[in-house]
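Single chain ahead, written as structure tokens, the form predicted on its own.
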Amino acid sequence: MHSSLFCISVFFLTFLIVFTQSTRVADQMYVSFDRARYCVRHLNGTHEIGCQSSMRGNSGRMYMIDNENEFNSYLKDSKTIDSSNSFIIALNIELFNSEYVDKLMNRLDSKLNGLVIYLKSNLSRPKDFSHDDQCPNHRQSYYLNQTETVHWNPKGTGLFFRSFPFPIVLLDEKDDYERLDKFYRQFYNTQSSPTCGLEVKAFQSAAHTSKTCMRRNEISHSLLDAVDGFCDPVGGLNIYSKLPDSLTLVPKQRQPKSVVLILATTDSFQMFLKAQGTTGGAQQPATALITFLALAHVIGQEQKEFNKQDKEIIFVTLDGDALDYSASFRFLFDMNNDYFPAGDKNEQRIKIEHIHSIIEFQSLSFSNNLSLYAYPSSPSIINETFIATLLENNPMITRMNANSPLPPASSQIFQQYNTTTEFSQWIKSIVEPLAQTLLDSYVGNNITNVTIEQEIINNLVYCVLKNVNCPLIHNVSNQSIGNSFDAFEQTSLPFSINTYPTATTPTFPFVQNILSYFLRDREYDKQNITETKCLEQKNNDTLRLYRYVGGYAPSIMPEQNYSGYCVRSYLRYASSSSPAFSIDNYDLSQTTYPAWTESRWTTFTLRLFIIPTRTHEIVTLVIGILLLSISFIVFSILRWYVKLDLLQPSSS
């Protein structure tokens, strides 16, 4: 009897071996989107926006909208609304507005579980699309009190800035859209057929103000001893670099209206974050960062003449500017309380009675029609002479009038305190102009029909709008930092909403050597200075950057024939979230500051899995309780039979 119940035993376990397989039940009953894309919670001082699902997820019905047809037939049918008691809606992006929002949440109500805003492929991204106010940062505008309104961006839905009860997801991958609807128009056939449904987990940790949030985050780290938080300041790094030989030590005082700024920004308005990886928010910045980028190796290219004038030109990109400008309230900030620029004491600090102009590189488009706005804090301190050179030097810009608004910028936060080949063409139309007006006005018209070569700006699209880890980041980097975009291959700068330090993007330290490079003291490469040499060189000197590069060939001199140099040039970088975090004590319900925090959060996750019919389930139902009873019979059985074995009087 023993050897019949071992053989019973091997059997069931012999059936369970073969019969299993590794994938887990919850792998098989699901399909993961895993390049999704999230909107998450924000705060500032008086409020929260964003959206979220419950902790444990939200999950529905799946019913997909195509077109407003479909849309207005799903608004009238009521007999499948009232069908399920939740849903999670796939709407095509082109009816992802405030029209269309508001319309399924005034009709689902509290059965609106979520939101799956789908694009078909990149040929089908709309035309005009932006989640941002009809009049961005107007909140901080210079133009606050004034009763006109200019709507810089008329086909806003301010979506971003509105607070949702659930989750929305943005699927932007052409085979993510095609797995959906696939799965969806096999299973909607009829009432009778098994249903799609959908399961968002994307909650966040952060709720109420960015004084609620940032509160819970002292007592949390004081009295928990947790290490993470609840949330984040919005802000990355404010990078500045310039010519390495225009420093003014202490003693030497600064001249007022010395410094001449040229400003680009790093971020841009985002709504939908990534679960793992970078993302790219709306490629605004792109245009100017490249351009910015290209005017300072024409400024470095001619710095013999440029070190001869009295300016100090000044390349800063500030990062944090698409909530409110918190990066150029930094950026003031730091210079009236004599933090600008960081780092050594011994260089004298520049204040806002130093500053001669701000240049700025804002919404450039692929265009042959540019508009100049010049506003400065009194009309009558126009640099008049500079901009007749420079409308002479480029005739595709326009000078707006005088009473025109400036657009959305971060140089109004001063005034507050008074194809890849015609795109790099294009590109190069602007900047040299720009230098050869620079030149002109700052040293004389010594030097006549400035140039750089295409090549480089070339290589600055290719990196920054097609691949970070390109041949120019590796070139002017030292190794180690150049393996650091190896896990970027193939994407592009991103330009988004940062925390730092949490932030991971390859954004700062490509602009950091990229800049300081093409700004470097080219007399300096000529020195055939060893690597131990050079690393000797930045221990000493606390005033400027060095660092043993291979060398980027169109940048490098025609007589320099050796494959690595030391480079010399200066660099600086400060954090570029807003004061109100950096102010002992500072209420941050007040407004004199923005405030502006993003949510922490666990996990992104997207699912779809298969709902049965009602009478599926019954069936199901009772085929479970059927196999519990047979189980349960057998059970009985061989338990019997064991009784009786044991019964029987040993033969031994």
Second form
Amino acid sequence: MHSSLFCISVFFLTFLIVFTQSTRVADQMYVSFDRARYCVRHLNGTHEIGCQSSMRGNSGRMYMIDNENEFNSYLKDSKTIDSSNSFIIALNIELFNSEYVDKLMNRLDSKLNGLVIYLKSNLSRPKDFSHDDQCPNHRQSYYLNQTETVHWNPKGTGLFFRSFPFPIVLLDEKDDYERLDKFYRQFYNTQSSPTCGLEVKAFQSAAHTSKTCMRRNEISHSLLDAVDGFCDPVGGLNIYSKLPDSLTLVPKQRQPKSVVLILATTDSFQMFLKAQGTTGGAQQPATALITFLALAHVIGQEQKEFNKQDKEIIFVTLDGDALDYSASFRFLFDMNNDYFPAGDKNEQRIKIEHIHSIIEFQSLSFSNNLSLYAYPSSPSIINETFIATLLENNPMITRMNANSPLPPASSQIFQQYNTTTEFSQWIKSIVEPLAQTLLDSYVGNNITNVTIEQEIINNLVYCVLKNVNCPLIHNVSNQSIGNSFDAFEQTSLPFSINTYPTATTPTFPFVQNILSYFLRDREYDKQNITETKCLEQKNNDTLRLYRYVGGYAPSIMPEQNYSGYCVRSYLRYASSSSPAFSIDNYDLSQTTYPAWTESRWTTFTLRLFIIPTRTHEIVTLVIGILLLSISFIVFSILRWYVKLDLLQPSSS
Amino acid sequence: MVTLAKKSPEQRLNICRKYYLAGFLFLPFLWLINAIWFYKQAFRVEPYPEQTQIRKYVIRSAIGTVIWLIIIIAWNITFQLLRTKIGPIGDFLTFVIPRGYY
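Return the form predicted together with its partner chain of this protein as a structure block, the form predicted on its own having already been given.
Whole complex next, starting from this chain.
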């Protein structure tokens, strides 16, 4: 009797488990949006900015506002606003600026529990989307006591620098908007019908100021060794490279005014970031970086000529200038403290007096007019012949008046380019005259026109703007580094606010490998060296980097064609976080150096659910209580009348 | 479980005294327990020779408890109000640092 009962129940249970589709109730209740971008909290020496949600998430009734008319009617609609204690407003991206957000915050006050900004489709991207100030980095204006505030970025909303007590989310994927809209239309009828609700979780650990937060990072009273930080300093790597033979080694003295720096930035302003996947910021640094790398290739091509003269041309990328020029401060700090160039002490350090000139690529826009801002530290120093040669070689450039105010890094919109070939031809037309000018100015003799292969620029454009996991990067880096790019297939090179090393980005290995490859010693291309022999070379030479790669064909002279090449190059990198974080006992509330930090966070979620009507809720509750009482009654009846052994507690 | 009724009066006095003396080692809960547990013995039971002593200890334990209560409440209020206003010391004294809030 017992065994057959047992068999039947086992059979029944197996049947249930195998043939029913088990899903969690929670999955059926919520619709998640996994590809949303979230606003995080940043801190500096004195303030906190950004957004914050409560630890368990902010939820509220959803209300969608698509245009100005709907916005105005919502503000007047007291009935809707009074109907719920908290709202999460889904706002069209066109309406995301300080005017509308302020009006909303004033009207709703503490009822505003979150904002979800949506982009309807890629075709309707707003012409301007910048949340930087109208005069970016105006807190650190160092140029010749410039007092006038110029609005370089007139479309900047300045919203990045405000502190919001609620989370803000950006939905920029097309089907996310469609899903949101579909559910909203389905349930938005009258007051009494069920409505949609949204829940946003974007809890930030950091608070108050960088000073407080960094101090709290160190404190840990727990007996277990789990020190979980609150914030991380903003910064990445400043990478620099030059021709491997243009070194000044001890005991040779470095001549004053013998170093030319060529600069580009690898970070960009970004208000919304993604939890996983790429976090690209504005694409504006991309054009500058592509031009920078192409120029490096030309210098590498003509290295025989450049090695004849004694000026060192160093290519430097800075990471962290978007927020108050932290990376530049760090670069200068390193220079003053004998840390530039980093590494082997046999190479003479570079100080300010050794710098001849600085050429910086910034805010290159795809147009036919380029502005040249020549900034001398004092009027007599400016090298007029260099500028004259440059203007002669490149008719696109117009020189700005020496008294005109200087531009900071302006945050431009995502560049809509029609065809890459048009764009890459334009890059070629910038790089070649500039390289020609450098050659004419520093090497002197009239060399024939320098050119760069169009294919190289096309490949750079493809890698940076379309797909980081491109053949170029695999050809110029060794196997293990090349494999690390596989995770970034079909994504563009991310330019964002970095917190290295807490968060890693492919931007640094990308720049390191390509820059050092382009400036490599071309003599090594002619030699057929095995991998082991190549790597052995570093035992004899501590100043340069040796690696074995597949080789990038467009860059190699046509005669050589080996299966692998040994690359001899010069590469250094140093942390680019503000000096505020590396000076001992530095008080982070001082304003000498910028002290930006980014908060730590764990999960970001955005979910949609249905808020049932009041009657529905009451009915659910009553049924629940009824079921509870019925089960109690049934069980006590069973216990009273059916005295089975199973129901008795065993006493032992 | 110790039931005082089963103990002889000397044993009761002994226990009461031990609790009283141990409470001086910054253990106010011992005083609290002492006062509550021996209250009946001190004031409600028919007198026996040790009762005067027990009564003395119970009263003193009660006074000690009240003093500690005042100290603890005062410190609690001070800490909560001044935690963020006294600089780094506030953070070093905090055992569990709040996340996301100052």
